[in-house]
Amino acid sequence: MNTKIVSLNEDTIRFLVDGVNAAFANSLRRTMVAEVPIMTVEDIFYFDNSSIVPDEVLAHRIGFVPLTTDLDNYVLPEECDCEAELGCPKCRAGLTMDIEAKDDTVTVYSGDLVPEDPSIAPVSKRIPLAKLAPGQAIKFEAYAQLGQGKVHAKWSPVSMCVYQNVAFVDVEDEAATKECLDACGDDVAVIEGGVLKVIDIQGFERCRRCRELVRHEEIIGGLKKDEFLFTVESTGGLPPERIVKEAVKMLKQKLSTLKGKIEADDLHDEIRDFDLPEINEGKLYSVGSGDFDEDEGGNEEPQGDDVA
């Protein structure tokens, strides 16, 4: 397997990988989007909020705030050995808000947003959460934690996250090709020993000299399937060369701890057998619901405290 880096700056990488199927592209895909943990708000205390935003929505609002994130100091909340509640300091970051509008209206916005470790701080000052009228205040405490993007979307790392296949494509004027790359750029595509190496075939196509001299079926018909240009764009949480890095890190112990149950011939968990609840098709309430009575009328009479 190679790897290349087309382009890089502070929110989007995009780079080759060369000598993988689509399988494990794929894979590496997911793994960027849904198992790279970053850091978000996940608990929130108000002290008060008496805005037109409901609670709910103010929270699920600032859950979205993407964080900055320190992967080397904090550790996951399930790995941490605290076994607190909201955590300590080694698995979450306090954050709190406390702002009033007077004689103004007032836009709240992630910058109000106060930080107890700096490292772990809105990405974005400039994301507006509400908008209080004079004599409306929002104050209260919140904690951050890391968490992946397979339990809730606020916890993936990246905004984008694609890969397309790369096309190897005879041209007839070579002349004329090079010409136009010069304009489009070598991050679009590229000559190879006469061959054009179409890496970016959405950016190639948007030049219209470029779709004259080669055309769309020639591009398809040349794909490449074991070559892939991949892009991806960081929330801001992290840089977008360490979700990568990241991301290679968790596919390589997850194909290590594959490797060891093969060689061990474990493959197969074991089924166990599980008790199923008894459940009444006559009565139309659930089970654990509380325990009825019929009479000889028919009438359900509860028995018991819990009734649904």
Contents of the next structure:
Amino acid sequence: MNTKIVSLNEDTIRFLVDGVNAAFANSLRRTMVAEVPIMTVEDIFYFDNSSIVPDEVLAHRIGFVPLTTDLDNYVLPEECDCEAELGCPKCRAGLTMDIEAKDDTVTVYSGDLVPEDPSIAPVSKRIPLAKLAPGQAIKFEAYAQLGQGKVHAKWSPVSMCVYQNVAFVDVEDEAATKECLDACGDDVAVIEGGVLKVIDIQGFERCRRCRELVRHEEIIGGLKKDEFLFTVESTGGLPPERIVKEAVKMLKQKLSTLKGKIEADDLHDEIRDFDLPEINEGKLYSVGSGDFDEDEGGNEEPQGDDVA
Amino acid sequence: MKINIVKQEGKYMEMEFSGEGHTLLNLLQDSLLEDKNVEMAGYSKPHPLMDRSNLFIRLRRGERHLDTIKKAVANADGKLDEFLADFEKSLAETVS
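Previous: the form predicted on its own; requested now: the form predicted together with the partner chain:
To see the whole picture, the full complex is given below, headed by that same chain.
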């Protein structure tokens, strides 16, 4: 096995892995998309929302605002020992917003969210959330939690995570290809011992000169089955290289759980068709604060005896 | 993760998983197939909306299915370790 980092910046990493099969690559990709946890707003309590954006629509938008994540100091709510419905300082971070339009129209941005913990803050300050006309106001308290992409897409740490095969093609005119590659850059393709290694097929074919030198069919015919180019683009919550490392850790954890269960001979669990998650005590949806007063609004409910 | 052995007859075994899907089982299947003693290994998901999958194994010799799975798990774990070490090494080279 051999890996090579092709490029790395603050939100994207591209790397080559050699000597692994498609099952390994796909498991790694699936783990990055759906299992690596990040922080996102889950519960919101409105004190005031007189804007034209309904509460639930605004809540949905805020849920998708990427927050920087501190994985070392927070735990998943289902793994936390507090058992509180809204979590404790170990499994949630608060954010508040208090904004009012006085004389002018105001656009509310993600930068207006005030984090309780500076390490859990919006990645971008320039995401528009709502517009306020003069006199309107928004005031709420939001709680961010760690979560996984398989529960809701807002908890996916990557905006893109893909892999593709690398191709090896015999070149006829090495000098001409070399000249073209000098202009295209060595993160697109390289010549290794008279053989052209196409790392990024789309990037390679974007250049008309390269396309004329190597036909598309030759590239498709030269795909190598056990070498992949991964492109991981983070939403900004976690550095991209951290996402890859966490994914490996999570996969290893799954394997060790399986191993532990086999060793302990714990292999006769009851499996039902649909298992509801235990975090909501078997309820399908979590209902915010939970305790709603049924009599709220002054409607008199018929007493038990009258209904019979 | 919940596991239930549905059937174990001679060289054949069928296992049920709850809370696991393609992510773990595809890796495991592939790892099992690398074992020379495994004649057949496969998995299926009864329905994409259900959080359940079935794993099937048939061995060439013997009836030690669980040992074979443990070996496959160790194999996959080794690959992940190797990848992580390699990845961190090339990362350190890139950053420096």
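Throughout, rigid core stands for the largest set of C-alpha atoms superposing within 1.5 Å between the two forms. For clarity, every value in this text was computed on a predicted model and none was experimentally measured. Positions refer to the first chain, counted from 1.
- Once the cores line up, the CA of Leu258 ends up 2 angstroms or more apart between these two forms.
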